[in-house]
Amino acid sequence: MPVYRANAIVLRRTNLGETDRILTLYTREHGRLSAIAKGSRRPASRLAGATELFNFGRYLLATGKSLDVVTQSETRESFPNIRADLNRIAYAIYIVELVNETIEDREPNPDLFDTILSCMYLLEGGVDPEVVTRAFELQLMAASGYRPRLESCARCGTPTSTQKVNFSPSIGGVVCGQCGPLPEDTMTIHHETLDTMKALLNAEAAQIRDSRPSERTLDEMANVMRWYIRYRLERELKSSEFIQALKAGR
């Protein structure tokens, strides 16, 4: 079998008969793809650490019919201060599930993978999960193609000036009430949450780290992008949903 070495950041993992595990691999070099590690459920396995949930790593993989095998591997980061927090592995589990659910198989973008794993990093040392999160959403909806319209009405194109802004998840971003009736969708929101969105969509990890929105802000960015979500993906992913348990409980 043809064999090849990637990058990669794991997704979801399934476990498979007694032994095994399905793993889906999001890797820098071919995109999204399935793969099975065979054995890595023994105890002595050296697949193991390859196969725990964001796992980053370099991968040998075997081309398969049906699935691709991982037959080496080396792991570069297993995060554990993110696994030793339990509202770092939600917001990290949000951000893996969210990439499986936004993207098509095969189809590679270095960018996106840098980006996952900045974010990843970011988890690691410390900072705000709720920025790194925010921050995240609005770069991936953007590099899937639904890039939100913040400068200027999605309808009209006037300029936003006003102090308190509106947003529409169901037409794509902030809209004016003078070009129409608003949208059934329509949220109202600070022009500093606003302006904190426009920061963070073309952030690096310096500035996403260096960010220090108030807590108004990221209730109406978390409250914005989950809406945005739910109406692209058409249903609410379970680990926002614990995302937003945990929050409740505090």
Contents of the next structure:
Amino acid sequence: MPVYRANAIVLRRTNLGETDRILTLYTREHGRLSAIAKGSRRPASRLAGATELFNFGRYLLATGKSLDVVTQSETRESFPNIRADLNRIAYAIYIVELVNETIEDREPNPDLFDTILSCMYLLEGGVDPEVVTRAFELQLMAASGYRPRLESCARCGTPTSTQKVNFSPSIGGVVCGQCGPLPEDTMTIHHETLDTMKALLNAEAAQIRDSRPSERTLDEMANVMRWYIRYRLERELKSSEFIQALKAGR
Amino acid sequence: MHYAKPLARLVGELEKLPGVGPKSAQRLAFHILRASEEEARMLSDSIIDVKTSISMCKICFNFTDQETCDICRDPKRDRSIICVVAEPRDLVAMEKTNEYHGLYHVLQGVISPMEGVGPDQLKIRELVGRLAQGEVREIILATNPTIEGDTTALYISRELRRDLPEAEIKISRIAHGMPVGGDLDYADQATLIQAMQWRREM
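Form predicted alone done; form predicted together with its partner chain now:
In what comes next, the whole complex appears, and the chain from above leads the way.
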């Protein structure tokens, strides 16, 4: 069995049999892949910690007939602060589910891997999870070919200048309303929200950390991105329901 | 299929069991076929029996064949303390220690956002209801040290603090760290951090 190494984040894990787990790893080198971690549910298993959700580590994998096998692992970061905070857990789970639903197997994208990792570190460092998640959503959409058009009307190209702008998930960005009827899914947002989205779309970690959007902007962005992603994936992510439940109970 | 119809049916049914493949199903079916009629009847009766007589305890949601389970009915149990577990089999594991003499509450699962299992599908409301009666002084959250177990424990403690702000209930979580017989050299970062955090004086 040929052996290879990968830096990876655990996107998902499911139990198999009595003591095994199947991991869905997002690796920097090989993109997403599934691998079996044998015996990882035994209390004293050397693999146990490395199979936990959003664990980041170095994995040694062996090519198997159908599934590859995790033979060794070394955890680089297990994000203990995320795990100690309900809100941060909820958003971190959402981020890994979103990645898993958006990408395809074995399509490496080191830049996207670095973005995921840097967002996880931001969450770990106590940055507002909502801001991190919005930035991540925008950058993930851009990386997977669905960058929303925010600078000018997505239909006719007229630059946006008004105080309030229309955003349509189905058109794929802002629409001016001059070049034709507004689609049914149009949402009206403030220009400030649009500016924040533009900034977050290209933001590096430090800029995300220092970004302080208003409550109104956060709400508008959450709504826009929820519908935008829903339109692209054609369904709602399961973990977003939990975020809604936490928000409702706040 | 080269089996007679009733045998094929048995193999087919056994194959539906978790971890049982076609070969195992065939082996089990032949074993049952060779066993005495009495033995076979005992097996089939016990299957029907669990399906018809087992239900959830009205208080703690453990499995029971009566209205409330043996533990909830036991007068010797300490009623001021509740150990919260995810599954009935966790309760069994805890009971095997013979160290704990309080009551239990079985959540019947853990919060798993990715699988779409939210707090409303678990017996969390019922737990808050039990605590609101005022008899309980401590709850021990004995969920697994996994993301789902952590999420569930954090959620429950948040709910209790919010819904019963006046109640003087100690909320604790079982310790995490090195397993007995474990090896420091191979322990992962998360486990070691927890082991250091939850250390105790000697």
